[in-house]
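Encoded as structure tokens, the following chain is the form predicted on its own, with no partner shown.
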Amino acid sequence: MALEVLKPGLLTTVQDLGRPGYFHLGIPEGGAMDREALIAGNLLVGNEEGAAALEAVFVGPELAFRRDATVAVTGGDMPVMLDGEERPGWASFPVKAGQVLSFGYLRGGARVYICVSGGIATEPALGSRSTYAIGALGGVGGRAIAAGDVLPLGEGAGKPGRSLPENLRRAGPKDRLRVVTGLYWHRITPESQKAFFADQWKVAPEADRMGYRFRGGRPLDFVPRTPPFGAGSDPSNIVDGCYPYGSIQVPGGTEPIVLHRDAVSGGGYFMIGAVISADMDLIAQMQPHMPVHFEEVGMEAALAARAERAKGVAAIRAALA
């Protein structure tokens, strides 16, 4: 046991890279909201870029250390304090044994990622640590830290004094999230095909690791239709499907919900699309009432991006190794 929570911060998890192959169970893949972070914090740190880490949510948490490690923080930026002191962001610093580790007020972003020489080393659950709190898996007993906790760190010694350069920090959140269509697209009009794409909408205060809701655009027009059998009458429900992630739902018409981390694996909304996977991450830094448009591609620049994201991936290993 070597790291004591103080203050737990808002919303503070235990996530690592996920769980893949139980999402036919009902069971999501879950991790990291920001993969790209926890990735670049674990490489600075000297662990392997899957190692279970701390997600905290607008408010860091208050950590006092039992024993020398190594620490990064990446994602948002929040001011990161060693015994009062500031210490840089992007960056693995050393930490000794009875010195408290703790943040400032939220500047930019919305979640860091707080990665420590060995790793968090709670229990796995199916093969990952990350806290699925609906589920009540992994993490501490299945929820966010508390005070009083005292978590686990694996074996490393640690890559003190490395820094991330700059051009390789992903700046704050875009404003446009790139949409490829869905199976269910032509359920609305034309009309209110061009309005999703054209109006503005910006985040709503309902965003967590099961989906972010955008509010403020025009409400979808419906193409007429006889309900299916098992369909209901709300001319946003369908017979039941599966809900790949990233996937858009339109519950009523009005409020698109773009479904992240931790989202149930099917149900009875029709989705217009997705977001494609090279944007999933800045959803994750995404703060309420931010403005947003959705802007629809094509596959091709849709695997265009993510070959593009995993070349800037590639940089930040090849940075790091």
The other form holds:
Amino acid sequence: MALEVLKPGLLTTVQDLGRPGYFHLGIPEGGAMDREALIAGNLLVGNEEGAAALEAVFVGPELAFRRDATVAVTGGDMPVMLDGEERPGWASFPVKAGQVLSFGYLRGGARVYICVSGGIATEPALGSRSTYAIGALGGVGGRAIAAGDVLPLGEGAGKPGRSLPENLRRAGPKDRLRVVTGLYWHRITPESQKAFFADQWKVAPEADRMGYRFRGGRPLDFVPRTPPFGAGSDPSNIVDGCYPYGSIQVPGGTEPIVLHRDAVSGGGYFMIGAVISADMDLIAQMQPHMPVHFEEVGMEAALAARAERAKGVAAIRAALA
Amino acid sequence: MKTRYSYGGDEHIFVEMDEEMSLDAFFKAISMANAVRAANLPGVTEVCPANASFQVKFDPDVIAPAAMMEELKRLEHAAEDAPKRMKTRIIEVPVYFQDPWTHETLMRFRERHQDPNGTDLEYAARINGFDDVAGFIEAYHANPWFVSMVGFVAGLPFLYQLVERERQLEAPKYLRPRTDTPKLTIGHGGCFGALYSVRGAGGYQMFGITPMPIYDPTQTISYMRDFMVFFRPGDIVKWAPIGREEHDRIAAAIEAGDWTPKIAEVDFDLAAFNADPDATNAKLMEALRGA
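Let's see the other form, the form predicted together with its partner chain, since the form predicted on its own is already up.
First the chain shown before, then all remaining chains and molecules of the complex.
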């Protein structure tokens, strides 16, 4: 007995740090879209940083606690209410059995992480509790939570009264995604290569755990070719291959799609490069219609950004040690 | 065939054996992918073989991308000399062509198709030069298919026809992808067949459906208790046409736990296949008859 779902929110799933190792079978690593927020939330309540929590997008759930626990909410900016009384985000607070956790309207970002002491203790699948809905794997029966679900919690009273220093919380969503070009980048003309980075794109409504679609930039022009056998006749087709996480495919050359944690593992659309690992968390907090620019960086800059992000996570660990 | 290496961001390297599909490219890709696995390089987290390419995901904090690239290039030479043959299995998969479920779906998404006034099978038969759908279906299941990739979504096999290129059936993908495809649909796009392991989006032409689940996260279906994904690259598939009655009978038997697919262990040798595809296929299908 642990946590009862009164209202599920829009799409709330159990997520941890994912299940690497099965992408060759089409099963993505999944896990929290905003890894840093999950880690911070878990450390705030005194969990292992990879414990399972609830990821809620745009609309928070309503949860009734059936035992005492410590809770922290991180990620997007959404008012947190305990029995109707506001609690701070990025901070751990005690919850008594019988109390109800709910949320106000989203003020910024897109996803919040609801971390509970002991972690959500649903049955792991392939080494992870992360919900992969397409494959009906992990979480609660492989699906988003629903009203009436009772979520088991792990052991642990937690550490209430802790707060992450302001300077360690990620400031609002960024409007720039850094990209290492490659893969099938050579398939588009030099003019389109320039235009892709020059143009302003907007997050499309089709933006989910599998991938984020963008629209608004100029369509890409292709370098002419004879279609390779097996690829298909469209200039954006390739012989079906693997898709990297963060890779940017542009079906028909019109709307780029950046694959995220629940990526399809492969397919027949060309890709122009990939968003760098340091910026993957940022995508998780982007709302539809938000303007975004892609920025070209080299490998050295990508690795420097990765080291910078690791430093940020290390500072969070140190602050909450 | 010219191998092309590319970074996919800072965590992946993508290696394309050839721009076009061939079994030679497949065998080179899987040999290299196997060599990468066997090398047990620190930092490698995923090795994913595909039709004519493969991809490695690694932790750049453990191995620098440039060093990873060097390791892969070093392994290419070993893969070039690897024998293009494998011990594998042939599986008979029952298919109900022209079933009502894919028919309902293809009618629902007609405006996204090249031929809004026909069916996917009528369209594919026509553009491949067949007089009627029956002739196309016959050509579709007469010879075995080779699983050249598993992916897209959980456990979905891409299949390559074991016939000379001139005889391969080709069809474009839908003009705009559907948002729905029935679970266990047999689809076709480019030169590839696919068996949709789960319900969901898809762009391949839809020809039929199998009653045989190939992905089972609950691991309760008798032939998937060991692992939830049935297919692996290198598997060989023989479609067996069935009607509605047989479809329903098999579906009920699977539900009751007393049906397993017909499977035979076989060797596949690419040189032998290239030398005489028909004789190689005859031998494969004979093994299946003995199963």
